[in-house]
Every structure is written in C-alpha cells, then in structure tokens.
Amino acid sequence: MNQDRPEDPQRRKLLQGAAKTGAIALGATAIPGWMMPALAQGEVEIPFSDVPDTFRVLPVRPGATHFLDTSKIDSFYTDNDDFYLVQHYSQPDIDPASYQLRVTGMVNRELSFNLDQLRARPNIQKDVGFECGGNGGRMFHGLIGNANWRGVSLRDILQEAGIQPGAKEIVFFGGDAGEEEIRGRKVPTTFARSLSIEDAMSEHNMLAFEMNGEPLPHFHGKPVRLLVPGWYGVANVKWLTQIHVQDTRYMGRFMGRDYVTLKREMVGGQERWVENSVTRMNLKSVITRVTRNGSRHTVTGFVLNDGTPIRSIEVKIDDGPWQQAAIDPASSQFTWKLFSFDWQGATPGEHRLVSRVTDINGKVQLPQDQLPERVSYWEEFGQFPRTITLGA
C-alpha cells in the first residue's frame, strides 16, 4: 500500500498526463499491466446483458450530473474531465485572485486566508477515491472517481484557530448558492455540510486546491474544496468559503432533510424506521468489465469503503464457489481498490457474476435482500450481480 506523498514537482508533471494516458507513475513503479489496463492486442470487451440499449453516458455539461461508464475504467486515476459530478445549486466561478476562506465562530481567533496564503502552508498529497451517496445500479455505479489531491491540513488550520470549549460541530459552507422554499417562504441559502469536532480533526482531512497535478477544475470546486477521505462525496464541500465552529447541530437541507437514508432496523428489540445523514462510505464492490483474449477471460471491478483495511475480494460465477480476486497493489487506505479475477474454464452461454468484499473486521458485503429495507436510494452497497452471455 502506498503512503501519502509530499509535494514532488516531477510527480505532478507525471500526474497531469497520467489520467489521460493510463500510464500511471507511482514513484519509480508502474501499476502492473494485469490490473485495469487498456485493452491489449487481441483482447475484446464482452458486453453485459444487463445493460439496456438505451443506456448512455453523456459528456460533462454545466449543471448536469455526470457519471462514468464503469466498463471503461482503465486507469488508477480518473481523468479530471471524467471524474463524476453532482451539482446542487449554482456553479460559481470564483476568481482565485480575490478568493478568501474565513474561519469563524467558537474559535480563539478568527482566521482568513487567500489562495496564496493557503498554498504557502505545508502541502500534503493524498490519493483519495469516493462515490456519491446516491451512487447505485441505475447508472451501474458510475458516480465514482479516484484522484491524487494536493492541499493543506484541515486539522492544522483548526488547531491554529483554537476551538473553544463547548463547541460541537464545524460547518463548511460552499460558494454555490440557491433558494429553498420552507413553509411557504423562499429563502436564499448556500450548500453546506457539517462534521463533529472529532471527525473534523482527523489527520486525513484536507483543503484541496489541486487535482491530479492541476489546479482544481471549476466543476470540482475551484479554487478550494474540502476533502474528507472515507466519506461519501457530499461531505467534500466544493467552492469552500467559510469554516464555522458552533455549539449546536447543523440542520441544513443537505444534512438534515436531503442525503438522509431511511431504512427499517431493529432498535433495542423494536422495529423502527431510522433516518441518518449520509456520512462514511459503506463497504462495497462492483464488477465493471469482462474481457476475452483468446481462451482467457478476465473479470475486473472496484472496491470502495471508509478506509478500513480490506481482507479479501471474491468473485462468484453462477452457482460456483467464491474465488479470490487480486487487488491492485497501488491501492492505499482511501483510494478505490481495483481488482482482477482470472476466470478459468468459462463456457458458452449465459452466466451470472457477482463480487463481495470483506474487511479486516470480518464485515462482509451482503446480498441486497439481506440488508435493511430502504425507502430512500441513498447508500446502495449490497452485492451487485451482473449477467453476461459468452459465445461458442
């Protein structure tokens, strides 16, 4: 597993072309070619029979949701132009020259930073992948992406400001503004999410201003966004303008009313419908591609979770046994984990393929029908069977 890396100008140059070419450089070592390569000579992709003819992945458009065609993943890093996008309000075009980030509220001293001041602080780089809280089978789990991010430590900034006793939450406000109608009244608002003090002070959190070796792109929150590794994408507030420390629970739309999972669970022996804000990513794996090269068949896919180390990833063909797949050694704690399985003895006809992942605590990705019943479409992480037909 690779560790987070300090700033390296040569590495930044490599990253700028890596996602576009698939030639990913990790120090002096390249990702093994058997992991998610571009198709080799003579290798062909076998289409899934569960994908309707009407399924289309459109290019990025202003204000529109963008998801990946997961069958085309062929690189450890996602191209900046193809990393998934979900927009909630406007897409503000903030001038980096006039940008200001304020730290306010229950702090010993309020702080303000322009972009140059942030960039002048000690920099960190992290490989981090995440998915949207609403990612699911209807778009074949394409609301995902994995990138190298560069920025500064959130914890260092909070420690510099000094959090006062009694503070409970930290709210992160974006620059994307909209309007909400509440009890018949329209009020202006901005996108925001909150973290508990403990969660916000994690050593892994960062304020990112660079993505895959380039300044943060406009659609991804230029010039600065919050990055909370291990959490669903909604926590990674874009166009970050204010960090506010307070002693009450934040209950904005995207914390208390939207991005809220409603599911049926047993609570102290009583069956209840439970609501919870979408926060840490659940343990999940998805098969995304099957290829054939001569008589050899290869099954590939990805794993995402909250950063808990992975024990195993397995693939099952039809009613056969669970068989071990190989995880890309380039994976680190908070990246996606690309996996590959050599399908031996594949026969003509229809087949059902499914994957499951297990973490070091023994937590296993369960079939969908063994998970709590949900009304909302947030947090879809059950096993995701795929179907395919092989010719003679």
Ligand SMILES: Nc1nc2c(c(=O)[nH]1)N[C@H]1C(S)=C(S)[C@@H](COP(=O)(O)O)O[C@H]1N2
The other form holds:
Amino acid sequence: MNQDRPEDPQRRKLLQGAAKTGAIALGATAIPGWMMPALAQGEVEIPFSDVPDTFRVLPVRPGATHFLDTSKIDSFYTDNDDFYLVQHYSQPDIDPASYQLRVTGMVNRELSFNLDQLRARPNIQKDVGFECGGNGGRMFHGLIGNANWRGVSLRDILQEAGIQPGAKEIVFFGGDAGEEEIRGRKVPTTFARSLSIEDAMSEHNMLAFEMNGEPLPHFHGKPVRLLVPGWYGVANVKWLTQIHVQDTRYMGRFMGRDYVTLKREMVGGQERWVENSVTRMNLKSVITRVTRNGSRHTVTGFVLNDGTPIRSIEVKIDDGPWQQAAIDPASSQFTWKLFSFDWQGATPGEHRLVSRVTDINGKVQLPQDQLPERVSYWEEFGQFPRTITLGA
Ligand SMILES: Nc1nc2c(c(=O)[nH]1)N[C@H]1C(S)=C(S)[C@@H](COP(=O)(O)O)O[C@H]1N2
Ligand SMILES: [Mo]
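Having seen the form predicted on its own, the form predicted together with this ligand:
Below, the chain from earlier opens the complete complex, with every other chain and molecule after it.
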C-alpha cells in the first residue's frame, strides 16, 4: 500500500457521505455486515476451482498491458501500479513543462492551456472506477480499477470556449502515435474518442491530472486524461492533447470499427444485428474471493455500472435462494461497489456461487444465456458463476 495517499480521511468522509450521494438506494443493505475485504487474522483464501492451474497473473511490468488479480482486491482504492493498463498505440512521454491542451473547432474562442493554467482552475476530486469494454471472464474480470482523481471540470472549459450552434460532437485526441491500415493505405493516427455535446457537457466529466494523490502516472496518461464517469474505460482518453468540436460524427477506429459490439436485438418489432460503439458501463457484479476464518466463510466481489443507484446485491449458493450481501459504505455513485456476504452453513464439497445486482429501476443482472446474443467479447456483463471446493 502507498502510505502517502489520503485513503483513510477520504474513506471516513465517504462513510458519512455515502448515503447522501445516492450511490446506494435506501433499503439496500449497507453498513450492517460489511467487512473490509483485507484478510483478517486467521482468515485464508479458498482458491476457485474454476481458475485453471495454468492461469497465472503475471507480475505487473511497468507500462505493459496488465490486469488486476481480482481475488486480491482488498481495498476501496486500487494502487496506481496495480490499476489495470490498456493502450493501443505508443505511450508518449509528454513533458508536463511543455504540455499544451488545445480546444479547437466550432467554438467562439479557441483555447490553449498549459498544465499550470489547468491546475489553477477550480479543482474537483472524485472517486471513479471503471473497466475496459473488453473485460471479461477470460481474465476473471481483472481489467478494472477504482481510484481517487483530481482535475478540472470539462464542462467549464467547454463553456468558456463557447460551443457554436450546429456543433454535434466533441473529439478527444490522445498524444500517442500509431498507424492504421485503412482501405489498403497506411496512415498515421492517434487514439481518439468522441462524445455527443450532451454527453460531453455532463457535470461529472473531468480532465484529471492526479490519481490517488499523485501526479497522473505516465502509463495512465500523464499529464492529463479525460474521465467520463460511468463509461467504459475506452472513453477515458489518456495523454489528452486536443479537444475538437465539430458538426460531423467522428468515425475513427475506436468509435467506428473497434470497441463496437454486435448484438442481436429487436428494433421496433424487427429482429436485427445491431452494431454499437461501447459507451456506458452495463450493470454487472462479479464474485472475486471466498475466504474461511474458522467455520466462517465470506464471499466478496464488486459491482460496476453507469452510476444508476443500486438497490441490492445478492449471492446464491448452489440451488439455494438469493441472499442479500452488504455493500461497502465507502462506495459512491461512480465507484466500484465492493460487496461482502457472510456464508452460513457451508458444507464440504464443490459449490457453485453466483452474484446478481439490481438497480433502483429494477434492472437485474441476468445470466449470460438470457442476454441478447452477442458477437465479440465487448461488454461482458452477464452473471458470472464461480466454483470452489471446500475441504472437510
Ligand atoms: N490515448 C489513449 N487513451 C486511452 C487508450 C489508448 O490506447 N490511448 N486506451 C483506452 C482504453 S481501451 C482503456 S480500457 C483505458 C485504460 O485506462 P488505464 O490504462 O489507465 O487503465 O484507457 C483508454 N484511453
Ligand atoms: Mo479498453
């Protein structure tokens, strides 16, 4: 653990604030029964029997794409070094001293900020967790993390620039460099994603320059990244250098070709295969750990979604009933929500465990086979059963 981080004061504040933020709807089980998932004295982790012996989480190599060993999640904030890493092109080493962020296109005033100018604006601090749109069972849902971010409001900057009538989209360009072959021609490119004006103007969006109390680490987008709380990680453009306002749709690789799901859906009474750009996170929960302390068993996991308040998180053992789990009171609207379930009367032998989350609108996390048929691995959010074997 990094001792410099403001974790403890922050957590205490959150404990008091969680009820007010609307992260957890009234009625959801919160504080009673909650246990921090750090292993207590005498508590041992019971390995899942669904994790093959050949499955290994490699030690994190700086800069290399990696995922979190979800069975080791033991704190509300993910250490910066453990926080998963995904990037598709280079990892530019942008000098904070010469950094410039430009706001261009259909604005009344084109703007340019250096890092000091950005930092001098009113700062906002938020807890936000997210997962890669490609996260899934293959890596036991480890493309995930939760952190405290400091930055400035995107909306304020857009308002200062003044969006012109007729503008439709805002494109966020990274300073990384890549090459794409498009229609037989190799062209230089950078990572970029777009948002509609309405989505971009959400009060929650921020340009972040700190992660867990430290300057944004190089591999997480130093010096500045976009954060769109409630959206899949792909929206959070790292090494952000340009914000461009335009009246056409941005069709680059990460909007138009990649991070595009193909699902079989009913469209106005007609069955169709629908392609969608990955946007807001779907409602999802995953069991990540089972522990034993004496005769007591505890099941823990996480919930993620688009920020809609959660009504309940439940765990089912074998063919038993759905039973309420407790949600970490540190949770707030756009964080992951860790949950803990006290498993009574566990018997020796093999067991199947599964969790499901319900939001305040009554939307329930469904088993994978009840979701629309989906091609490609983007957006894996069905129920995720786990198996373990308990000794006598
Ligand atoms: N400039 C840039 N930003 C990027 C990416 C990238 O390749 N280049 N990858 C995106 C994807 S797909 C994800 S899941 C998140 C991962 O953020 P992290 O590496 O900080 O966890 O960054 C997003 N932002
Ligand atoms: Mo991603």
